[in-house]
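One chain follows as structure tokens, the form predicted on its own.
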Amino acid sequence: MATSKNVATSPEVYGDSEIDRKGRRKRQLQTTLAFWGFVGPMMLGLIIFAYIPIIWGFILSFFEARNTITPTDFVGLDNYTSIIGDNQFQNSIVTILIFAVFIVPITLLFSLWLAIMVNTIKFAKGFFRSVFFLPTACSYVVASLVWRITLFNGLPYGFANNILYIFGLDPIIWIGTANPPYYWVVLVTVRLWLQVGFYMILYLAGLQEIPKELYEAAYVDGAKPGGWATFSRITFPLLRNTTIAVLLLNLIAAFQAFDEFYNILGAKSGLALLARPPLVYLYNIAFTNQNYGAGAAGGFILVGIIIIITLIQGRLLGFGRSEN
């Protein structure tokens, strides 16, 4: 018993105890400063240009705050019936709509025809991959004023009007024309040039999940390789998932549209009133008018439709159904 006790009180024994919770406590405190060290900064970012806006935009559309975003008059929900009740907005949400239908699923067939082309082929797969991702890395303030300048400036000489000289048509005035409306094609082309890529590669993700297995049963019942019978009833099927998100995402993302809009068709002038997207609208309410109470009134309306028509696409899709 005395040697167990003097064993167990012994300075050496305690001395080493004591330096590996000192040494634990050193590591845990680098661990978390190393944390802190990385996370830190984006938190604060966060916090800062994120949060703190989202919070004060939300208390401000509750307040009369003309030509200053200090809260003056609190009017309740009048800035948002009164946003609700405008016959802009109400246009520029139908204008918005008719963009998504046109460039959600144009993006959706594009990106899913780029990514099965690029996954079939032999050699040069990363070539292709960044060549197709490339533009999603462009400004699109940059993309929007290349294609209002120079592809469909609506000069004879413009790219696009040249193509039409090949086949014998004759020039046309791309932008500045409510009728017929060609406008909607230099809208929808551009955004579909900037956001292909990355819906692609989203779709590549997918089909290198699917078993190669199936595809070489099918092979030996008689289905031709990157046959109509494949890609109906194993590549779409099995991409099911994939194509969900990108349906949701590419609609919330036409929703946000407000580079294209606003520099090729401008904010204030005359062309602007061909289509003026939700977005370009609170834009001239909050910085033209200085109305910003209304315009963070209209902010938070337009966060409550994307966040309900998002909700019921992903219903009808059966986004987040378990699959028996």
Given for the second form:
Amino acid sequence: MATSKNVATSPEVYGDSEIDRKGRRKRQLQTTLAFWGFVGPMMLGLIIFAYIPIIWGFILSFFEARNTITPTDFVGLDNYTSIIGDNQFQNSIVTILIFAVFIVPITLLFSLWLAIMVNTIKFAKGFFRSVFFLPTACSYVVASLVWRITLFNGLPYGFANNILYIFGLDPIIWIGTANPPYYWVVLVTVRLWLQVGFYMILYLAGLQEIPKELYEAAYVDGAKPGGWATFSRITFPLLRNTTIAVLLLNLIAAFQAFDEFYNILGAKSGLALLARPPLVYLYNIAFTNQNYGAGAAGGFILVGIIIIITLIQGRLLGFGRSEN
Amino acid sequence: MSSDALSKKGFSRRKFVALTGGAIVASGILAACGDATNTSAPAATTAASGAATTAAGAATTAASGTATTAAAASGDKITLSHWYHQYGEDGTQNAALKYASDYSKVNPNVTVKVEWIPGDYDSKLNAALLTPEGPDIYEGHLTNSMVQAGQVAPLDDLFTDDIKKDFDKVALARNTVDGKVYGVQMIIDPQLFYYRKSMLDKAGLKVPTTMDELINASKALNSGKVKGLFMGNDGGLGILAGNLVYAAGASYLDSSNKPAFNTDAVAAAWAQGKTLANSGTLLVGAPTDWWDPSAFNQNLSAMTWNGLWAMPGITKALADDFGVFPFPSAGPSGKQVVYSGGWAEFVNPKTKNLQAAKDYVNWLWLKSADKQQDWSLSYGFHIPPRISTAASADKLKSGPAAEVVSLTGKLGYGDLTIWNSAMGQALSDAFTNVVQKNADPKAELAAAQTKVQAELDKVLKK
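I've shown you the form predicted on its own. Could you give me the structure of the form predicted together with the partner chain?
Okay, now the whole complex, with that chain kicking things off.
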């Protein structure tokens, strides 16, 4: 309204171009406001809850920071060398590598298999898609407790032991003994159940991108629908990018595993040593022993390891390279 | 795999929104849980997930629920926040609330806000103590590091000569660093073995006094549905590691704060511990852990490790069909021992109302004998550290409870303020390696000694 008033009082000077400019400016202002309205709170949250703590943690990692996060005793790289030199940290890296060796291929195969199954069935597709995706919405903590207390408790009346009983087998102490290490079954199955649906969705999206014509051409050439030939020559090669994404995401997630280890084996109990991933090890250092400097240093070492492994994996698998 | 591919083929926008909404809800739940548990390694958690919880962030979230003290100084009204860990016995929380409201009746200008903290109390407390908004009064276990970091206010003025004379010596020493008293022991909690008298009699066994006898008893009492012994769902690792050191006649540190656990006697005791842990007679994987008597009460094991606190619950379930015995002597030159733990009350020096907080602690844990009796005897059983209060505790004067009190007096040992959780971790890791990974006890003890010494060097340097 202000614009029309201006136009009315001095048309020669301002003219139509002024209306345009003001309108543009107003639109621009609105866009800017909208941008910051949407992005601002997110940015603020990131700065307060992610960037400042990361920088603070980085500074802490060069100080002897016990029972305090405002330390004064600069120790250089001492925290880094003591963490790298600690055989328990090295063991935790071995633990997480073992975990990754189990969980990554198993998740990949299961999610691919589920995606193909869900994609092929003719009825209730939406239902199955939702059913398999649903566990993703469950908390790791809750699932871990259900696994530990109900499914895999060591008593004869535990769910898993009941099934063994049906087959005439003795009950097993699932969690609590290293010989044999049945706790891996518990740790791997809980994560598999929780995350397989998410990766299945990724594969489903990948599957739906494959042009139907390729299959039709293959059928003309004599391939059987749903056979190994179409899977190995068409489906799997064309899912390459999805597979690489699933591998990368899965591996990073495995390296950050904490909740199921913490809730199934505990952080401080003797059992925790059987399979103590880096994050539980660092949790103990930082939050149980209150050695925040060493804890922060360990965090950065772990980030370094994740970055290196991801880069190597990306290079080997050709992530980000174009399709051909 | 772009989003238009999703919407093009079978994925309507509505479905996509529904699915991503699900993922957001899921990550929200994860992030919420992360606040309580996944709080380590600032950068590591942010590497891929946006829902990162970090050290400083955790500190603020842990304390946010209790930021009640700052405003108190301005007026006459004072609010004190008082943290408890979650006690397992019914009625304890209401009792704590009642003490707080009783205090306000005699001191109308003071309101005590009781915070009942479930889960990993120590980690939440540690995070909160880093902030200016931590609790004014909290319970915990004193370490030298807490003193060095200024997390505990000296309470010497509360301990007059009369009170000192009337206070358990071990409990007083447990809360003293460099001659200054920092904590008021609230309760003394001895831990030892409980056994089913009827089952032991039926097997023709006598009460075990040595590790070998305990191993034999556990084997003899182990039958089908009833396991021999319950020492926690970690297979006894946590309980055996430390107790075997003292039961072998050694200790964590000597009087000049040097590691004293790396001896041949301890190595022999740990070998016995390994035999017990791997005997296949221990109950592992029970729904509740050792500090809850449910598994023992439900006949899942013939013997169990527990605290004096569990005795009312056990009496209720088993009447007089149970007895107690101390941790048996281990190795060639061992002795029976009773680990004596408990909780002490501390005042946060960062509080805006230091004197008011001290007055409250003084009133509750040193002056009000009736409340100390109530806290020690009405829910679980504990030994009151005030000698006069303990002497008038009728419930501790007969039966197994009296036996525990007497055993604690004769065989009790407690924690050392210099011994921190990193040292405990080194020892417990070493024992786990011996039991579960077949490592040599002597080599593991030597490795633990190196780690403990390195930690001691850092802690004592200050």
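Residue numbers count along the first chain shown, from 1. We call the rigid core whatever largest set of C-alpha positions still superposes within 1.5 Å between the two forms. Here the structure is a predicted model, which is why all the values come from computation and not from measurement.
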Checklist entry - Aligning on the rigid core, do we see the C-alpha of I48 shift 2 angstroms or more between the two forms? => result no
